[in-house]
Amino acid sequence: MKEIVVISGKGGTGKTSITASLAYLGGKDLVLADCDVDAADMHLLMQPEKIKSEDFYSGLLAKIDPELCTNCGICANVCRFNAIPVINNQHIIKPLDCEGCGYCEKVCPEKAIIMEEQNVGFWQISNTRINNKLVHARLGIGAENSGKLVAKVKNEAKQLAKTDNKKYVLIDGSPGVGCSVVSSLSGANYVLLVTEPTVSGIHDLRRVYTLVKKFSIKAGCIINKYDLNYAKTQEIIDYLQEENIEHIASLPYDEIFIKAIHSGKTIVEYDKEYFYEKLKECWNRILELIEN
């Protein structure tokens, strides 16, 4: 079983649209995982039917028992995050300011503070309309530990692939270079970079590939909307050659992508000619590179 991770240095490059198309082409051979837990949207194209769902608990939050608290103020004095104000003559915890370090619990002489594990979101397994399974999740508003939730999604997808004897786990990673991207890359066999010929696109491509290199993972790249700026496209191609990154394909800008999304379809379903053939070539090339 091989892991393929699709990432981009920035949002808006077409990463999820391309990942969904590859999932369609891979069909029953793969398990799909949406690891963009902060802004999951793969379900919009996959129209999943839930099989299993569980809450996800991670991180700690302090809680003061007012019956035991004597308002000595020791906890407030040691809190570096100013998360313990006095309201109505009672010390309380401000949830959005508490970092869960547990220092207040250690110093409380009355043992009036406990650290509670937090429900920060959920994850689930679903059947998709294209006859494969999707593991996806959503992080709660303002919640932390996206990296841990991504790890949970990945582990469940891998276990599902092993149980169902699937060849591949296809992962839609989040944009950027944060904890969730690091978690997505861990253990991957191949990384597909999706970029665009803009100043920010090139900048973030360089940034995210610097991260990929630290994992020593083989990588390829699709340049989406290449015809918007030929000079920037050539700059990307030169960078790919310099870094020995496989140039998988260059895809033109086409409003058919938008029409496909509005109809709830992947681009390879909506356009059975050019984009189907082009992305089929991409998928076959990726599999060839992985197997070799």
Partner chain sequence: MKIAIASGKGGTGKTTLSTNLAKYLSKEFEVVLTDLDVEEPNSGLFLNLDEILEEDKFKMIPKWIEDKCTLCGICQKSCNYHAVIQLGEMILVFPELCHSCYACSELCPEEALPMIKQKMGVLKQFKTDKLNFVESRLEIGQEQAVPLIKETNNFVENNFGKEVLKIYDSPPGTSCPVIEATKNADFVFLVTEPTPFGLNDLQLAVETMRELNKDFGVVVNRSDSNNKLISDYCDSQKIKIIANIPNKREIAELYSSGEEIYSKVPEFAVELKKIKSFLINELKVD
Contents of the next structure:
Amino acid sequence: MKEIVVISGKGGTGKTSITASLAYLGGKDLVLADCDVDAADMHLLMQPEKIKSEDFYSGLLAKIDPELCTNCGICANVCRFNAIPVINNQHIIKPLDCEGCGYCEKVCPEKAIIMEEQNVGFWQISNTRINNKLVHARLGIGAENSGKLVAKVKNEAKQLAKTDNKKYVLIDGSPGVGCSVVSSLSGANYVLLVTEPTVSGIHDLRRVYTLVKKFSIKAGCIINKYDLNYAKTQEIIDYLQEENIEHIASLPYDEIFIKAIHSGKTIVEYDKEYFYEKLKECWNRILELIEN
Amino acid sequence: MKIAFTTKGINWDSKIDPRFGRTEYILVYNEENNEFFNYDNREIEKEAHGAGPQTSQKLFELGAKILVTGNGPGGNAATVLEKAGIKTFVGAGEMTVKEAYEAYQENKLNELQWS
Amino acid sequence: MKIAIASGKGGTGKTTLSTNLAKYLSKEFEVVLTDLDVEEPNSGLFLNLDEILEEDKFKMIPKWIEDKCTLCGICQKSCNYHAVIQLGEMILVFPELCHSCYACSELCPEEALPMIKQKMGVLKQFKTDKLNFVESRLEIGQEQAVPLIKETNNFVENNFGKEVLKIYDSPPGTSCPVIEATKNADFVFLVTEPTPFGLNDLQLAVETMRELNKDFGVVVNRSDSNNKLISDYCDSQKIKIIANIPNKREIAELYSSGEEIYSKVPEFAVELKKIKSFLINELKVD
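The form predicted in complex with its partner chain is what I want next, because the block you gave corresponds to the form predicted alone; please supply it.
Let us now look at the entire complex, which starts with that chain.
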């Protein structure tokens, strides 16, 4: 079983639309995992039917037991995040400000503070309308994506692929360059980079590739909206050559992307001709590359 | 010499876990007495961040001098491995432990150079 | 007056709106635009202003003093982030994992882990006439945006008076950095686009704003015949739509090369004017 991860660094490049199309083309050969938890939109195209869902706990939050608390104020004094104000003569924890460091717990003379794991959202396995299974997650307000959540989503997807005898796990990767991307990339057999010829697109591509390089994973790139700016497209192509990243395809700026989303379909279902052919070629090429 | 493998199981025929920080098991093979030791690392699942440095620390405590793994460690983990003096070989992600050990002996794996 | 420009996901046009709006408003008001997307600050690419100031920003991290250390291991146990690790006779500190909570430092019985300054990023200030621009950029490898966002907010607070209109370009998402970036704003503009993705992300952003008790309104970007998707939702939730920026290829092209848009696309300027009127009439900016 092989793991393919799609990442882009920046939002709005069409990453999810492209990943969904590859998922359609791969169909019953793959399990799909949405690790772009901050903007988890994949489910909108997949009409998922829930098979199983579980709460997800992550990160610690301090909790004061008012029965034991003598309001001595030692906790508030050591807290660097101003997360322990006094309200109605009682020290309380402000959940959005508490960073879970646990310093207050360690210094409380009454042992009135405990650190609790927070329920920050849930993860879920669903059947999609395109003959595969999707593992996705949803986080609550203020909860951050983490290496832990990405690992959880990926593990469930891999487990499914194993029991159902699937050849591939296709992962919509996390944005940015932090620990959740490290977790998206660890274990991957192939990385597909999706970018666009804009000043910010190029900037973010370089940044995220620095990380990919560290893991020495084979990488390819799709330049989306290439005809918006030919000079920038050329700049990207030069960069790809320099870094030895295969330029898999260039896709034009097209309203099809938006129209397909509106109809709740992937691009390849919406446009059976040009985009279908183009993305089919991409998918075949990727499979060829990971099999060798 | 003690050689550590990141693995998905606890014997010679187990698959290498290509992940480093969040590997399921660490299998340590002691070349001197031919003995195996396995460490169940699955508790690491509970950690939101910092899995890499912790797994590296565990390798140090287990006395490993060589690490054989898949895609390799992230930046923080690499720092710990370097300080701990553990030589790290990558590229065994799709092998079994046995195949990985042979590949290591035949110099077929890439050694990570600390930058 | 402090206004923030935010969105549930990246790529909705937050930066396009904030840079153009800041320039447009600076014809009449004194404006400072602050890019709080410290991981990927892109606004500067679209402004071309003169740099007038650059300063390093620091966070506090523990530093191991080997001579004082007795290897008791309390520091490692006191760190919930695993940013302090004991390796044989060494203590290692991982600055990116450290949240500057001071627990290891102050709980160390030997004072062997004093807190020292470490560079986390660079703040820059740019200026022309009545437009000021401030951005901060995290150092590569630094993972925590929140402390730098705080520092940047402080800088703007301390250097610009009440009379200056402050616009904040917030990072995308609904996690801690967004909350830090919007929590002091008087009003938040949520940027979205009329697609099911845009609607989904807008709903998440709205939940976040309500949780924070913020006043907010919506700006629809890439507005087209599908606007009903957003307007129906906003009507049902009694949320005001303040402007609709049209979906035009010309805008995407100008954006791709980092050019100013409103001066070349009149329909764009009309929408900025609506936002200006809203600021003057509803938010009493003068």
